[in-house]
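As a starting point, one isolated chain is supplied in structure tokens, in the form predicted on its own.
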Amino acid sequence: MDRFLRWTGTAIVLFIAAPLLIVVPMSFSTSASLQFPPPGYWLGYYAQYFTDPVWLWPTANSLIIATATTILTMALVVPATFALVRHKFWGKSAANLMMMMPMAVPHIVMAVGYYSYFGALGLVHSHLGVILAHTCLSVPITFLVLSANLKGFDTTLERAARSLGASQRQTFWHVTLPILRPGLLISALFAFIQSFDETVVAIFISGRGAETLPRRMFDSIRQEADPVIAVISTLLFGAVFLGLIAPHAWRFTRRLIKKDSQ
């Protein structure tokens, strides 16, 4: 049963990392389009994503909308959080269906909605509208996070910390903050995540100004299928695998430091 599982497990992982020994190669092909297998290798189009501002604009946008959503979703998720976790109010179901709403319905439709609604604002084509549109769509995902963390919280910690007279502000700093400081975190990356990925909702309400990485990756595909968007895949792909294994590298240089120091 375990040889079983194992081998199924392979399968899975192999499966899902089998682009990626298409996409990669692509990145450094010669050829003018996106073509497997190449027919020879060169850096040329990574040197023309580092310098090309058709590139280079949309990427700087996608950092910004993706930091500004995260800061956003977090200032209005953890409050919300807090209260529908651990109070009961009248209404309240009927606020946790809100919360859930942006993940039952499809993209499409809420591009659509967010269209019409921020076109009367003025908000189309504007940072400001594109981070107010992924605000709502990475709502839940980082509520799932972070109520699942609060949920597993022993509430008695703060009871004891308040029993020998720390404040409820201090507390919060000092006892409830450093226990869930991992759930935040990871709602944080599940934030940034979701709105630098989104294309659908980009594609409606983003401008030239606001252009989304996505969204330039989307329609470079669309009329040229440039190489390009390879070379993005791959320093992607590479971002999240250096974040995965940036926290086993610390503990490992941790580990050697402490050893060498007794």
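Numbering follows the first chain given and starts at 1. Remember, predicted model here, so these are calculated numbers, not experimental data. Here the rigid core means the biggest group of C-alpha atoms that line up within 1.5 Å when the two forms are laid on top of each other. What changes on going to the form predicted together with the partner chain:
The rigid-core alignment places the CA of Ala239 less than 2 Å apart between these two forms.
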Given for the second form:
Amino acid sequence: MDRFLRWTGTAIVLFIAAPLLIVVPMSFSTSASLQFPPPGYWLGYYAQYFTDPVWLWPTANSLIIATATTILTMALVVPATFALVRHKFWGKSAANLMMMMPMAVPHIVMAVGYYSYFGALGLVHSHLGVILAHTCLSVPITFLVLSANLKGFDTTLERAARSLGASQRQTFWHVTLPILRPGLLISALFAFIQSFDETVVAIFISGRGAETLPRRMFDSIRQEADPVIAVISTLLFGAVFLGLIAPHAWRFTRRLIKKDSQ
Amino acid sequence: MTDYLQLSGVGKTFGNFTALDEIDLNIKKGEFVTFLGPSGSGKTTTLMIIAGFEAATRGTITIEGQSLAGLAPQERNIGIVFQNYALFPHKTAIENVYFPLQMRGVKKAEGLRKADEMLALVGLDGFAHRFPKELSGGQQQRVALARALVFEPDLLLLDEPLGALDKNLREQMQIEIKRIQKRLGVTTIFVTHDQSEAMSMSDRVVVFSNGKIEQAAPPLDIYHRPASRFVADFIGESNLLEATITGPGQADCHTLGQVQFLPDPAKTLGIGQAVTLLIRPEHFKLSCAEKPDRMNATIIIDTIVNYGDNALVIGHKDTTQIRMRVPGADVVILKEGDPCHICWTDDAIFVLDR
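Show the form predicted together with the partner chain, please, the one above being the form predicted on its own.
Whole complex next, starting from this chain.
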């Protein structure tokens, strides 16, 4: 039984990891389209990705849109979360529900809505349009992460700071903010990824003017199945992997430095 | 000595609920006062009103004649040690202690030197650069104490600070807090629901019940001369027996019969007045035979709980339960279910007229 479970587990992990394992070798492939196993290896498609404006513009668009979305989302969600977690007011549960709404409504429904609504406002095919739509989609996950953090925050710490002579503003800067910093960073990261990864709404409203990277990849796979897609996937995978191990590496080196100095 | 901290008519209501009912209390400079009472009795509410975290519905609080009304918590110069210590987790021990000085604009070099001295005073040399989670409960407690004292507060408030510690550490911290408080001479209010803590540490104990002060007196007075039935019952173990006054220093106890007591000149007791007699369990003595020179009774023993050095003997006479504390060696002659003679003297009885 034990052995059966172990093999089943391994098989499931392999099945889940397979796309990643296939995408990495394909990015180094010499083939003209996506093909596995690759007939030969070279770095030509990497060169193409980093030089061809057809790929560079969508990359820049995606970075701009994701950064702006992150800033706008945080500017809206941070005060809203403090209000919803710490205070009682009329209409609080309705406000809570509205914060979570974009998560419950299918993206395709939202996309169709934005297409006609932003069309009327002249926001289709513009950066601003995509930023506004992505902000709306990023609110629920950011709110979830942040409110969990804020609920776990011991308000006695703020009382202690006040009793020790800190004004409300000083208490926020010296105590509340530094303690919530990890939660803020993680929720901001979620907002960024949500926007960078979003495809459905982007296909409907980003158009030529503000074409995002996922949209460009989608167009490419429909037309020529360009192996540059595998390059981008590999690079994104690498970025996420680095992001995951970076904190551990950072802690490890700090410990080494601390040991050296002792 | 004049009164340093004065609470006059301080009250707090939440809608229809009265959390605190017109408290009057004066505390002298340098005094160590304990607020003792069951939870919900108003002791913590009073503390939070003094600290400025809750507003009193009425009444005034003054320190050295200056009213605290309208002052925010950060303007009151009151040090507080919270129940869970409330140390800042992102700051090291010394940064925590430096924080109140930083807020007061003290230069960093001087502030850190002062913080270091205060850590040394609470016995934490060598732990300055540890984060709170790297310190034990007792050490965190000391950091919290140092942080609340480093800015020379006008008043130190301790909100059940020993609740989370185990028994040995708790006793050690009681002695430490008392030592530091004496050394600095800071006026201190200590909130607890643990009566032994209140007894061992305080110059004065204030007993709270239902939002009122039942009694404010030195610990021994609270124990031996309680002002009310509630205090007698709440502090220590007690036998509370109904009786009727039959003459000066004489009463007819419904359980023990005719008894003599030492009359208190401050109390006027009329003949026929219904009173409650307080006899502490350790004031009963066991005897093999009836002693003619003392007051006696015979009880039936129900339960013996042996603690080694002493034992708690619970018995009954008629339908009334009697509790006795006797030296451990005495219980070997006792058996549950047997009758037993007990005796006491007139100074063992304290008369409660309310």
